[in-house]
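The chain that follows stands alone, in the form predicted on its own, written as structure tokens.
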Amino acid sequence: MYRLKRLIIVTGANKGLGKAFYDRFISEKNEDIIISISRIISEDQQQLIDKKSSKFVFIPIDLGQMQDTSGLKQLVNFQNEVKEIIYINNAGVIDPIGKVGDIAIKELVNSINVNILAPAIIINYVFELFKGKKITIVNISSGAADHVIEGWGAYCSGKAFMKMFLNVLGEQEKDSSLIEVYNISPGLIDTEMQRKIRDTNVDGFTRHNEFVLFKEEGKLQSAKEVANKILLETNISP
């Protein structure tokens, strides 16, 4: 059996921000588990796959056909040995863009299953499995959570309601010193994202060529900087 000092669970650990904290929790030498969430994984992460490396464990969930807690159910292994869990919600979907009316209803139901459903049944199993445990939920969440973006009804919805979600979870738990919820907005990163962002100019999105001056500008982080500034906020630091 593992003994382990945290199980750290990061959804979209494949690449761009959930990448970058991967790459920062895997570099340590200690007790740590990584567990990734995702459809599929980078070519580094198959390499501890084929290494049978016991630090790092894939899930291979499309978390827009989420449904349920089955695919879930390799975190039991974990459930008597761990001593502290760590999930960082962090894997998204921009799409649809566009107006209301206009959207792919097979693209909003995406959007719902993977910024909503997914995350909201994860967290909840993660309470029921490790209950008594120290628990730290971290939400990238977004400024969209907070501001409307014209063309963003499906992206900025989604962060509304994650960004709630854990708001309730935080005040559910105020009293007890083993849980942690966090929701972070981290600003504007190089990702593949905002590379999406700027690929789609269509009727609706109104500040589609501010998206792309912010990139000619210089104004995207890096994933690892943003990683590194979270890892800190949130006394999460390897």
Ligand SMILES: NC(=O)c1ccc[n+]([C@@H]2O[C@H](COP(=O)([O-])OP(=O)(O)OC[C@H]3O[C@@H](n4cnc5c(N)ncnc54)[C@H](OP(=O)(O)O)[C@@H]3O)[C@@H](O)[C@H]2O)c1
Given for the second form:
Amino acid sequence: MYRLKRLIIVTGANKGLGKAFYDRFISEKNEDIIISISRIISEDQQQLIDKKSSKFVFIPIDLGQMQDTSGLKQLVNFQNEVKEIIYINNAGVIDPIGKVGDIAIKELVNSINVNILAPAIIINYVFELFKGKKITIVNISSGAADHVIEGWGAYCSGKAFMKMFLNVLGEQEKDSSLIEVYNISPGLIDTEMQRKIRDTNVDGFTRHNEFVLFKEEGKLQSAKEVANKILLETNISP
Ligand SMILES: NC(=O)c1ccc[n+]([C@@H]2O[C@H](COP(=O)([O-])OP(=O)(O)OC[C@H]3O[C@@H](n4cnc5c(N)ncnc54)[C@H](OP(=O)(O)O)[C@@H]3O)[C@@H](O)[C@H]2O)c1
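Mind pulling up the form predicted in complex with the named molecule next to the form predicted on its own we just looked at?
Time for the whole complex; same chain goes first.
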């Protein structure tokens, strides 16, 4: 089936769920271009860059430091080339975990930057740059956007912010057939984020033991199965 050339942008595609999305997209033989925005590049991604693959572009950005769109200038190169843009807002941080009163300010600032500010800047820029094209935004949200988890003040509120930001965007674009916006709560995934949660047994994180048991009882899904489920749910063909 003929399909319009797509630009697929994934944040945090070097590991965890983001890497599972990347693996799925990169294995397809089509004209799509996959862009990873992250600090670190995986070994197999580096090999593609070394081979000068036209299918993969790495934009190195520390989302914790992002203040404006200057790091995203490369996206301008694709303005005329692609007809459709998919942005998967995946990168995220769980820290700081702990009681309000014990929070390290540096971690709080990083959380707000990575989980809120950077994705809001990127989404705003994608809409500015690719106006008039088909745009799909997939926000990897969490049950924490709607449910209070003691000790997770920054993470819960960051997820709640992005969910509302996209709900407002969805309302703005409700009459457009070109724009699709999804907030997806993926459930528990066996990634470094879950390992970090198990490793953080601090005062105020009252559900710590529950998260240890999720792993021990095999309740974590693989990143690959979650990525596949989300693509089905959002009608995105890889
Ligand atoms: N795991 C779960 O059970 C679960 C459940 C619900 C929702 N989620 C959500 O799913 C998404 C993916 O999480 P995951 O479980 O795959 O976590 P992960 O394995 O910890 O991966 C997080 C990704 O975010 C990137 N990232 C973090 N800080 C960054 C920064 N400053 N600049 C650029 N990239 C940065 C990481 O890259 P670096 O290697 O550079 O750190 C990594 O690629 C997150 O939004 C998370 O909130 C996860």
